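Below sits a lone chain in structure tokens, taken as the form predicted on its own.
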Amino acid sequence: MIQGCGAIYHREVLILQRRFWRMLASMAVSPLLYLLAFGYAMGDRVMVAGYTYTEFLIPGLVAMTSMTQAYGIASEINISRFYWHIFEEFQAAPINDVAYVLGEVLAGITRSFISVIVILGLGFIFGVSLGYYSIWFWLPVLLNSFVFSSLAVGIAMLVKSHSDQAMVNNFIITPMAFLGGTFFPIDRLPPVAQKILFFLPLTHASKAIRGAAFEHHANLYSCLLLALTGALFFFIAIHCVNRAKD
């Protein structure tokens, strides 16, 4: 299994150098942006929690790009899957449900790191310095990124078309990224609706890396949500993959 994982993850690895540094730019366009609007349009003049709103948006950056990068790895699947037929090859080869899912996993994940430290980047030329360097920090990344990509690998093997894919991404991630947490604290919500983005394992994933970058200690219990939605959808990943071959 470990031969089979590490081909899959070889093949994602040698396709990432090669677009590594359009990747790069393009994993920095939308967070610069977003400082530009956000940060300098507010910067010191909002106190959100007692940070200024540029330090307070800087974690909720990581963890919405971290969840679409590693997302993203759905992409690189449905090329391979409905252009170059890669999938009936892996299906040829002697490789397990499990060794696959797992290697695409880790690839979202290894985007995803990519992506966080672009952001840190950009945050340390904005003035930003936060709680980056605990693993506190880095663990609650380290989960969202594997959510995230576990629910791109079942997805990628559910839809039949670009399109559907596409579907998925403005009625799930897109609404995600702007409801979770990454923007403004939901607790200025009404109640109901912070019951709905609750649910919402993003909004745990801010949460998280929020506070491991503010108090050096991330939230516990949403780490903990935040690994057994992970578990849950790594399992139904390897079902769908399973479910693909017929």
The other form holds:
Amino acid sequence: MIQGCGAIYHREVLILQRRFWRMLASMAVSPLLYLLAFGYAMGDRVMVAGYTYTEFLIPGLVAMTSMTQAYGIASEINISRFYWHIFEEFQAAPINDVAYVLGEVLAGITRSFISVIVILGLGFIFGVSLGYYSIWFWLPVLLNSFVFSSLAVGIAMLVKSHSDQAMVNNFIITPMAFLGGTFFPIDRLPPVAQKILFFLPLTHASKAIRGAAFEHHANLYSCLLLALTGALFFFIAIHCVNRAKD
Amino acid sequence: MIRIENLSKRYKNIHALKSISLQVAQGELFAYLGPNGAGKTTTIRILTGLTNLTSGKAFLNGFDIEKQTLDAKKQCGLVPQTINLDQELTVYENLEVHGCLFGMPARQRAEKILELLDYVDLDDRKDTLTKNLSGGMRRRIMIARALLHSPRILFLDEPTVGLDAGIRRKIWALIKKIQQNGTTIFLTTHYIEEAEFLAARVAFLDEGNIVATDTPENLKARLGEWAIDRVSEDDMKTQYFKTMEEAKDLSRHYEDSFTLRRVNLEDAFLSLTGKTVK
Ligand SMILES: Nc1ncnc2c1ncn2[C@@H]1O[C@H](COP(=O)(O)OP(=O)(O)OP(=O)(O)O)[C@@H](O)[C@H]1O
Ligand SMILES: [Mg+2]
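Please supply the corresponding structure for the form predicted in complex with its partner chain (the preceding block corresponds to the form predicted on its own).
The next block holds the full complex; its first chain is the one shown before.
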């Protein structure tokens, strides 16, 4: 079990190493654009919840990017499954489905952490330094990555082609990235919208991450919700791997 | 040892395998022959755990592929029909990941990888990205990879498809060498001469049914030893004879052109599947 998971993770790390600088550069692009566009445009003049907009934006970008990067493994798995057929190499190996899912999820979490560090570095350049040393900042980052990499594995197993994958991303991930409390506080939205957004894991992740970054606030409730969602997606993913056999 | 009992496989509306039974002995080189779409890859995918079977049973060295899946998988190495190397990794890294997947300890892994790269004659390509290898090299790397964890059964799905004659011979020699080390080999091919050259026993698969299983010699002997092909305007007729004299006697009366040759495995296949005009 550990051995199988280690092998899957080892492969992903080898690939990460090969692409490291390219990957770092590409991870920096969209946060940099957001910081330039929103940060300079609204910058210090616009205050949200007692903070400058740039300060408000950075924890939101952390939540959003940890989601997109963790979820990004879906496309990777997809390409290796339908295009390179590497997934068959894993299927033929004597490892169980749990080991496979765990290895991929760990790879997703690794990518996510690297991207978060990139954002914090960019934020630093923009003169923003918040409460990053708290465990309550990193725990929701971890749980958020866990939720979305588990979701990614599940979906990568369910879709039948690469274009299906792109469609799922457009319908689920992109809307969530914008609405999950990343760019604006959701308590400014109408109550109905707030109720709906309450069900998005990203809403809880941004709330918990921002709370810790601003006030070293421990948001146990959001963390618990993320952990439960992650566990659910993880088990669904295991089931999906088993079903991907045909 | 491979044992297959009444194995069948149904994709949604395609009956790919229709209750096949088969046994391959330890150390045997067995060829599984059939035209495109006969179900060769499907059989291998089921045996190696890539696809679920619909009904029937199969055992690899006594391990039930459904109930003792992981043990069954440890018995076998697979060289799939489509190249599935990690293009972004080097030759060495590809093999290393495979060794990890099969739980080989680091030292043993490192030693065995170098030994096998030498064995397939690619030790100088250790640090090349696999995307920069030629087709024949990729095949040989896939064979090395499949052998890395010292499997007792090796599945080769069309190992020489798309390769030139020189590389094909090289791979044939490699396959023979592997068998001489005591590995059971299950090989699919639609090149009849490949089966004839390599295998001790062959099975003919046609539209999901096994139509015959025997040694190439016995299968050919069912028809005779000599064949005459006569080409007429719209088709080709083949007749079979026990002896060359018999064939010559008859051919004396032919007016159009014909070829006299030895019976080959293709004749046996065509006559068994009824796909010939007799
Ligand atoms: N995943 C699948 N879904 C549906 N049908 C499939 C699938 N895989 C194979 N088939 C069908 O099963 C039949 C047998 O296919 P298979 O790939 O086993 O043939 P093959 O003997 O390996 O052929 P080839 O020589 O072309 O490799 C074919 O009719 C094919 O269309
Ligand atoms: Mg095939």
